[in-house]
Structure formats: structure tokens, C-alpha cells
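Next up is one chain by itself, shown in C-alpha cells, the form predicted on its own.
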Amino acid sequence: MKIIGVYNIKGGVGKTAAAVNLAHLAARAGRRTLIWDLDPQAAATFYFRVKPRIKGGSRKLLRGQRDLDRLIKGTDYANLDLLPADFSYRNMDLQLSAAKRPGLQLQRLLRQLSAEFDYLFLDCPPSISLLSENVFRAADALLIPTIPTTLSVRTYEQLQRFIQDNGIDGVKRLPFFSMVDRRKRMHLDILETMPKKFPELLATEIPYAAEIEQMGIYRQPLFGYVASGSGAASAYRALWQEVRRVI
């Protein structure tokens, strides 16, 4: 099972849209796919029309009193399952800190799913926290949507330093440009300069597009309501092909 954390310290950069659409593409290709919504805001759970609640909350989950298997929900899409968010996830850092080896608890939990799925996508909340450290240590790759702005570049540099300073060397960093608007001078400048500084940057760009924002209206992945040849749909397909090659 390949574990892909979709993560950024910043919010509002297109994490959930990427997690939902790439998981959907993996499932459409016949891969057994799970998306775990770790964000208490529950956007991914909302898109899949699932109630955002886990009986017993994160405390029982982390203590091993609830099996992950029993919490997984089916979606409307073949090969695609969801572990929904729960508002108690807002306290997950406190619960992780009380455990032995607190940075490895997510890795321990996910072992029980390794034979059941080909891909696991973790839709992560925006923060640097004990939960994010757990994601970094459990994931094979971090997919990092990055808006081409000065602050986003700075945020990516902060993430790099955190990973290096904490000796987290087993996870691939896969930043990619998200919400790109080529009418903006700053976007064009950073699209040109950032790849020279960060060679790990993926080539695919996800455009800023109204049809992506409409996921919240239709409550489904992009491919459920747009033509397969649309610019945004083509971009997500290209991104998934690139991610698959890298991991």
C-alpha cells in the first residue's frame, strides 16, 4: 500500500480538491483506494456525502479501542472508500502526545490496512503539529499543493527545514503548483524561478478554475460533473500520472 499525504502548512491551497480527485482517479483505474479525512473541517467527507462522525472519536481510535476497518465507509464510486473526519480530530495532538512513541502512532494504525488497499490518501489539516509529524513518518510521499506566491514559497522552505531538522528522511516531497492564474505577474515569475531552486517540484500545474470550486456545490469529485477534456480535469489526470511515476 502506498500512502500519500496531501499536505501544506497553509490552508486554502487546494489540498482537499487534490486528495479527492487523485483518489478518484486511482479508483477509476481499478486500484483499491482509501481516503482518510484527517481535517476536523471535514471537507473531503462533505464532498463524498458522508456524515462527519466517528463513534468514540479520535481518542478511542488512537488507543486501539476501535478498528479502522469498522470505521471505513463506502462511497458512490467503485474501489473508493472513505474514513470520514470527526470533529474530535481537533484534539488529536493532545491524544498523540499522551501515547508512547507519539510520532509513530499513525504508522502503527495504518499497518492494519496494508493488505486491503493499493493507495491511501491522507487529507491533512493545515498546520505543523504532532499529527503532521505522524503523517510525515507514515507516508511514502507528501503531495504539497503550492500557490505560486512569495508566502507559499516561504512556507515550503519552512516545511523543508522542519523535515530536515527532525530527521524525517523516508518521505518524498512532491510540491506542485496549485490554483495557478497565468494572468498574474507574480504567478508567472514564481512559475519560472521556483523549479530552479526546488528540482523536486512536479511539472504539472493545477489551474485556478471555477469548475474546481464547484466541487462544493455538486458534492462529488470533479470528474463527476465536468467533461473529461476540460482544462482542470486534464490537469488532475496529468498530475496523477506524474505522481504514479515518482512513487
The other form holds:
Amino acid sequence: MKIIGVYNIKGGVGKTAAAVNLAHLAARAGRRTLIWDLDPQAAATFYFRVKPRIKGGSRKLLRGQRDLDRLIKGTDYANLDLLPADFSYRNMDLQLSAAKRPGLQLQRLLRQLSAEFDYLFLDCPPSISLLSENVFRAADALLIPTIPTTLSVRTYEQLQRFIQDNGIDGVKRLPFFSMVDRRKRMHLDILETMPKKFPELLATEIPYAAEIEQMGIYRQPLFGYVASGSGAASAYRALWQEVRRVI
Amino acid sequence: MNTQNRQFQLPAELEAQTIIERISAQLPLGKRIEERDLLTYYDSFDWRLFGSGMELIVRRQGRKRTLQLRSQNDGGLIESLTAGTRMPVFCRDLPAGGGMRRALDGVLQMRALMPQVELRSRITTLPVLDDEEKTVARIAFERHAAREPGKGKFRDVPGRLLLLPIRGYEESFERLIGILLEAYALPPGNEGLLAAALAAIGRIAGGYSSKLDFSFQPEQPAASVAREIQLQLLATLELNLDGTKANLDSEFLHDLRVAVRRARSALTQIKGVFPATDVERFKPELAWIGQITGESRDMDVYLLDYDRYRTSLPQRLRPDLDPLHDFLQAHQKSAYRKMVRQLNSERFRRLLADWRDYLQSTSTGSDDAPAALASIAQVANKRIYRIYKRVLAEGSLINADSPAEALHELRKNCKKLRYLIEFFQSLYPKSDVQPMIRAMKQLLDNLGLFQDLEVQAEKLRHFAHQMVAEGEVPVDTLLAMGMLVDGLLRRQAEVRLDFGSSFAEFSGSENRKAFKALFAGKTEAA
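Alright, leaving the form predicted on its own aside, put up the form predicted in complex with its partner chain.
Starting with the chain above, the whole complex follows.
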């Protein structure tokens, strides 16, 4: 099982859209795919029309008193399952820090799923926390949607430092440009300069598009309602191809 | 935690619409999806995928084909592949290093994939929704029709109603089942779709196997048993005839030849059941089939072994061998052409017809066939034990200085023994016979390899001369072939060294006692 964390310190950068659409693409290719909505805001859970609630909350889950397996919900799409968000996830940091090796709890927990799925997408909440650290340690790759602004470049550097300072070496960082608006001067500048500075940056850009925002209206992954030739759809397809190649 | 699908039979007279209306009165249903599907099940002639619990489903989409390898049990996808315009026939046609090839290689081996049945489906699926309009279960109505691949009329396959659970919504699923069953007493359906499709065209999966599978009673008269064996072998021969002529894969000819060898062995080794004049009449004719098919089989074997030959050479010399491949291919083609002419000849046609007539005619018992009415157990015991003793005697005379012919001779008798035991194994307890067959197989493998290596080395030298006679052949190719010959003879010498231990095991006192107890009717005092 390949574990892909979709993460950024900043919120509102297109994390959930990327997690949901890439997971959907993986599932459509026949790969057994799970998406875990770790964000108490429950956006991914909402897109899949699942109730944002898990029995026993995150406390029982982290203590291993609930089988992850029994909490998983099938989505409306073949090969694609969801582990829903729960409002109790907001307290996950506290619960994690109570454990013995707080940075490795998630990794331990996910082991039980490894035979059942080919891909696990972790849709992470923003901010940098103990939960984030757990994600970094558990994931094979960290997919980092990045809006081409100066602030985003700064937060990416922050993340890089954090990962280095904490000696986390098993995770591939895969930043990519998200919500790109080529009418904006600053976006164009950053699109030009950032790849030189960060060679790990993926080539695919996800455009800023109304179609993507409409996921919340349709409550479906993008491919559920757009024509397959749409620009946004093609962008996610290209992104998934690129991600698959590197991991 | 995965809940299983529930499958029901859907009687032809029961309209899907009626059921939908009935259920939607109690459960919110979503938009229906109508799908049409046309697919073909592929397998080898002898159903190797089916025998390994797999199904290969091929769909054409425009000029491309998608291949899906599924598990028979739960329909789970094992591998999938989009192939180009040409359907892959052999494993070697699949992308090297790919998952599909890995999954099929060991199972399919040298066999070709053949279309087995074509299925046309109309599937109506409706989601059962909750208050968020999330799908919590599905209902599928399936109507299918099947036909022989690419020809004939589609025939109806019994319809099915499937209830499909969604993980994590077990309660909704149970409720759906309850509502359906309360309204309709639908009988459960457990049959797989492949089996149902084949049944509709009058066939069954696993309908062919080259393995012998007789079931005899000890008291049966020997002649009728011998006839049954021969008729079964004749059927195997005939079943493989079309595939042999079309050269679909090398196994058709191989199975055909094995059937003929077994038939010849049965004819001469089950003694006294047919009048001697009849045996004398058919014996040379069956031998003739062996002759006219021999060269083609030889060429098949060299082509099957070619990759092994090639990789036995040092890397940089491997390309030198390529002209041999061209030679083999060309000669395989012409050998097959020659063989097919014979298989289409009047003599061959008449032979099969006469042989069948003879086997089906009812005359039993004649002065000329003294054992015809004896019980088969008696005849089998006697023949098996006699050949067994002959093998023991011949084998124990072989030492390091014995000529190769002595081993070849021993092999012949070993084969006779093996065929006899295989014909009659249903007469004996499985637990007694199986270990004997295993020990014998080990000895036979050793003897077979010894002889094959010699024949191959000899034949390769012959090919070299032939290639020179037929035209220009690079010296490097001849040198590479010389290395092969050397390798084969070295291996032969090694194999010879193993003979002692194989034979010792076969002729060990344990096995001797077992043979005596089983076939000579007495137990030796321990």
C-alpha cells in the first residue's frame, strides 16, 4: 500500500480537491483506494455524501479499540472507500501526545490496512502539528498543493525545514502548483522562479477553475460531472500520472 | 468487513419495472443506469485458467481490447490490461514484466488463449439512497445471452437479480433484502456467469482435460474395459485434431500423440482381450499416426526449448544462434504442412472411422481372445506385476558401463508400466497407488531426460549439416550449435549419474512390498 499525504500548512489551497480527485482516478484505474478525511472540517466526507461521524471518535480509534476496517464506508464509486472525518479529530494532537511514541501512532495504525488497499490518501488538516508529523512519518509521499504566491513559497520552506529538523527521511516531497491563475502577475513570476529553486516541484499545474469549486455543489469528484475533455479534468489526470511515476 | 452480494434468479416473466416500483414505495431509489456489455471469456483449450480459479474477460472497445483477469470466487480483479489491436494469444505476447504476464505465465505455459464463449448483457442498476442522497446499496437486473464466439445465434442465459452492498451500510442492505424477499419469493442463484453462459450453449467449463480419469469396477469384463479406454483415447485424439491442424498451440499435437501412444500401449499390453488378428490389424496403423506426427512434434519441442538453449550460451554469443531459430520455424511450418496433408488423407479418416466402428461393435469373447471375459482386476494385476518385474530385472542389470540402449529399453517398459497403472488406478486404493506413480514418475523423468538430451544433441548435429546443405549459414552459428551439443551431452552425463538413486528408490524394498501386495495379491512377511 502506498500512502500519500495531501498536505499544506496553509488552508484553502486545494488539498481536498486534489485528494478526492486523485483517489477517484486511482480507483477508476482499478486500484483499491482509501481516502481518510483527517480534517475535522470534513470537506472530503461532505463531497462523498457520507455522514461525518465515526463511532467512538478519534480517541477509541487511536487507542486501537476500534478496527479501522469497521469504520470504513464505501463511496458511490467502485474501488473507492472513505474513512470519514469526525469532529473529535480536532483533539487528535492531545490524544496522540498521550501515547508512548507519539510521532509514530498513525504509522502503527495504518499497518492493518496495508493488505486491503493499493493506495491510501490522507486528506490532512492545515497547520503544522503532531498529527502532521505523524502523517510525514507514515506517508511514502507528501503531495503539497501550492498556490503560486510569495507566502506559499515561505510556508513550503518552513515545511522543508521542519522535515529536515525532525529527521524525517522516508517521505518524498511532491509540491505542485494549485489554483493557478495565469492572469495574475505574481502567479506568473512564481511559476517562473520556484521550479529553479525546488527541483522536486511537479510539472503539472492545477488551474483555478469554477468547475473544481463546484465539487461542493454536486457533492461528487470532478469526474462525476465534467466532460472528460475539461481543462481541470485533464490537469488532474496529468498530475496523477506524474505522481504515479515518482512514487 | 465485506458483506457479500446476494444473487437471485430473475424469472423471464417478471419485469424489472414491477420490482422497482414495489421497492421504491419503501426505499428511495436513485437514477437508473442502463448498460449494455459485450464480452468474451478466454481460456486455454484445457481450461487452465478456470482450473486455477481464474477467468479472463475480454472486451473490445473500438480497435483496442481490455483484458480483465478475475477471481472465480468473488469476481475480484486480479489484473487488467489494455492490449493493442491484436489479441494476445500466448503469454509471450503480453508485456514483459507486466502483472498480467506474471499472473498467467505459470498457469498458461505454452497454451494459447482461445475464445470460449461470448456474452451479451443488458444491465439495469439502481442505487438505494439515504437522506444525503448517498448510495447505500445497489440493485442490478441482469439479462444475458450467450453464443459460440463470433458465430451463431445468441441464446438466453437465465436472468439474475443482484443486490450489491456498500461497505459500512450493512443495515440498509439487510433492509433491502428484507423488502425484496417479502414482496417476491425469488429463488437464490449461485451459479457463476461463465458457467451459466456455457450451459446456455451446451458446454461446460473444464470440459476437456488430457488427464486420464477412468472409473472401473474390479468385476468388469476386461474386453469392455479395454474398449472404454480405447474409446476415451480416441475421443481425446479427435478433440485435439482441429487444434493440431490449425497449429493453435503445440499442446494439441502433444495431447494427440500422447493419446495415440497410450492407445498403442493399451492395445498391446492389455493382452488377450481383443483377437490377435485385430490387434495386428490396428497396431501398425496407430504406429503410423505416431510416425506422421513425429517430425512436427520434434520441431515444436526445439522451438519450445529455444529460449533455454539460447540462455545457456554466454551472453555475447546468443545472437549467433538466431539463424537456428529461423531454420526451426521454417521446418516446423513445412513439417506441419506435410502432417496436415496426412491428417486430411483418406487413410487417416478411414482409420479413425474403422477403429471407432470396431470398438463400438458388440462382439465379445472369441477363442482368439482368451482374456476378454476375465475380470479386469485379474488382467490388470497380472499385466502390471509382470511388467513391473521386467522393469526391476532390466534396471538391476544396468551399471555404469551399460550402453545407452539399455536405459532406452528400460524406459520403454517403464512407460508401459506407468500407462497400465494409470489406466487401472481406479481399481486400487488411491493411497496405495499414488506413491507408486510418484516413484515411477521420478524414474521415468530421469530416463526420459537422459534419452531426450541424447536425441537433442544428435538432432542438433543433424540440423547443422542440414543448414549447411540448405545454403549459407554463418560459421558462428555452427560454433554456437556446437556449444549447445556439448552442453547437452554434459548434462546427459550428469543425468546418467542420477539414475542409480532414482532406480534405487523405485526398486527399494518398501516399493517392492507395496507392488507385491497390491498386484500379486500376497503380502510379504515383514
